[in-house]
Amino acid sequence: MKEIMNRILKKEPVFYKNPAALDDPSGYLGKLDIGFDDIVDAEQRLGRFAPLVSMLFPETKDGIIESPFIKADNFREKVYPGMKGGLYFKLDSHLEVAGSIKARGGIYEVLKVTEDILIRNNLLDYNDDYSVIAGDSIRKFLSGFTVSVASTGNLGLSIGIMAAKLGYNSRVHMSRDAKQWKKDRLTAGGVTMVEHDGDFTYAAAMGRREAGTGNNIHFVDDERSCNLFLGYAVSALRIKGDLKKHGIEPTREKPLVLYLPCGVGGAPGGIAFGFKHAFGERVKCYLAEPVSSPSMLLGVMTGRFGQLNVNDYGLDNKTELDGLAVASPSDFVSPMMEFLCDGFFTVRDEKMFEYLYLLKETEGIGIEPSAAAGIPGPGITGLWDRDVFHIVWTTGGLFVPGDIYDKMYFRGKRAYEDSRD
């Protein structure tokens, strides 16, 4: 552990195989306050809201926001020649409405809060057609409530856009890492932005403080929200159709292996939680973080969990991978990852631009740099020569403006060409 810590402090890429990870997590999962029934309940709630989502966002398929699942043979040949097992991408980078993985948790939480408010005030029944929520009377009622969130960008987009669409006063506390194009998209969607000259942890503290000033303010807490967590966990139920379509039947000997970019931890933690429930010993989960912001890795490795701050270790938390620029991990999720995450690895920014370029060249898929963090997983974990089902989870990029994407693409192209010299 001392050697790994020294490399972390030098901002060198590392792999930490989690010694506490459980091969059979069922006993541990059974002791938690939330479980498989809660995931099923979340999926059913999303089904009730589907008519409303379809009305508000016609680009969605029947009001169900779900992402493509592809087999990436061309990319596999280019990056991992000789790899055993198949290489697949779960493209949450291409989720409708928000264009990122945050569409899962963020939109679910807004919908869950909306259902709670309306049922509590006798304006909705579970048996209703939820498209009635789009009516003027309910929108006027919801305008008396505020939904707020702190974000480096993508979570703010998912929550801000959905909340504003429903009629809420929608506020997003943006950290210094947020990209300007994400701020512009929020403003265009009728969302109020509160900009902070601090990182995500600071913006979250400010948002939490503001929420304490009024009874009608709901703060979506990325560090502590069970609703966000369950929204992400639903992915484990939905992927079964993808696996069947591709003829994938995981076993203990030939498991699914997920490579998940990690910021504060809600999204990858929720996905790991869902998959461990749905697949048990037939899935392994690995979390990826920037070398300058390995908060989840350090939190679990040291046992400090949510009390950990990377700045205390001389790391600056500055990275081009803006969605992953988090100094402290979720104090709700990180203790679970001690037992549910099979390992952690860190990545350098420039390499992510290379992968961004190569993914576009080989598969025609555009992502943002932070979404590439899981790509080196098979190599850095040493699992590339194992006959398993490798699943890289990409997390954002659908709505990156063309001129900005072109700059990232050519930066990646130059980095790749330089690395080949």
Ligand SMILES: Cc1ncc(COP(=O)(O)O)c(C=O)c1O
The other form holds:
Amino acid sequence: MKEIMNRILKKEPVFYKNPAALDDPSGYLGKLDIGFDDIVDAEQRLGRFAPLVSMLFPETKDGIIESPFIKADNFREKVYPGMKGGLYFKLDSHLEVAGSIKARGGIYEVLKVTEDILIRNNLLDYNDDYSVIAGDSIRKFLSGFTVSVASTGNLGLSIGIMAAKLGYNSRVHMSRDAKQWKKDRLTAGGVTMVEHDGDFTYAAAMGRREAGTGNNIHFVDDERSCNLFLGYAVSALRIKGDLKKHGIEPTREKPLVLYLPCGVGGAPGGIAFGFKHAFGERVKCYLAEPVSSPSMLLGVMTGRFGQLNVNDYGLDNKTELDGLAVASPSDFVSPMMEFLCDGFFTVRDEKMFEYLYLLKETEGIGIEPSAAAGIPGPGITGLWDRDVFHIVWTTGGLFVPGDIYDKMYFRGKRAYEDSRD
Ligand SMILES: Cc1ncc(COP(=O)(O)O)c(C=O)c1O
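Hand over the structure of the form predicted in complex with the named molecule; the form predicted on its own is what we had up.
Now the complete complex, all chains and molecules, led by this one.
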């Protein structure tokens, strides 16, 4: 423990195998306030909204926002020669509407809130065709409400765009880490942006404070929201079709192994929660953070959970992996990760640019740097030579503008070539 702490403080990449992780999580999961039925309920709600989503975003497939799942043989050969077990990528980087994993939780929460408001006001019935929500009268009604959120960029994109599209007054409190192109995209989508010269924890505190002073304002609280969490968890039900298509039948001996980029923890935590429910002992989950922001790792390792701030350990939370620039983990999610997460690892920024480049070269897939954090997982956990189903979750990138992507690509190419010299 002391040795690993020294390495964390020196910003060296580490792997921490979680000693409290449960092989069989069923007893623990059974004691939580939320359970499998809530994930099914969320999935059904997304189904009710599909006609509306399809109308508002015709680029989605029948109004269901879901990502591709691929077997990455070329990448495997290049990066992990000799690897045992198949290497797969779950491309949440390519989720429509928001272009990141945040499309799962963020959009789910906006839809859930909308259903609650409309049913409460007798403007909707569960049996209605939800495309009525796009009609003028409901849009006008929703314009009397505000949906707000704090974000490092991607959650803002998902919630901001969906809320504005439904007619809400949509506000995003941006941390200083957010990239300019994400802010520009939001402004173009009719979202009001409040820029903060502080980190995500600060922006979240400001958003929460503002919401506390107003009426008809719903603040999506990334540090505490159960709705966001359930939206991510639905992925565990949806993946069953992907697994079937690829002939993947996980067992206790040959499990699914997920490598998930982690910021505040809602997205990877919700996915881990969903998968532990759906696959029990047949899945292992590993969370990835930048070396300068290992807030979930430290929060769980020290037992301080959401009270922890990496700044207290002399770490600056400055990283080019903008989506993962979070100094304090979610207080709601981190205590669950003590039992549901099998391990944590940290990654260096520069290496992520190399992976961004290599993924394009080998598989033709474009991602943003944060989205690459899971890629070193099989190596750093030492599982690369185990015959398991390695599933790397890439989490953002679809909407990165071409010129910005090219710069990152060439940066990665240079870094890769230099590392070969
Ligand atoms: C690209 C990307 N990956 C992963 C994450 C991590 O999600 P969370 O903050 O819920 O842990 C984020 C968060 O914004 C992100 O933008």
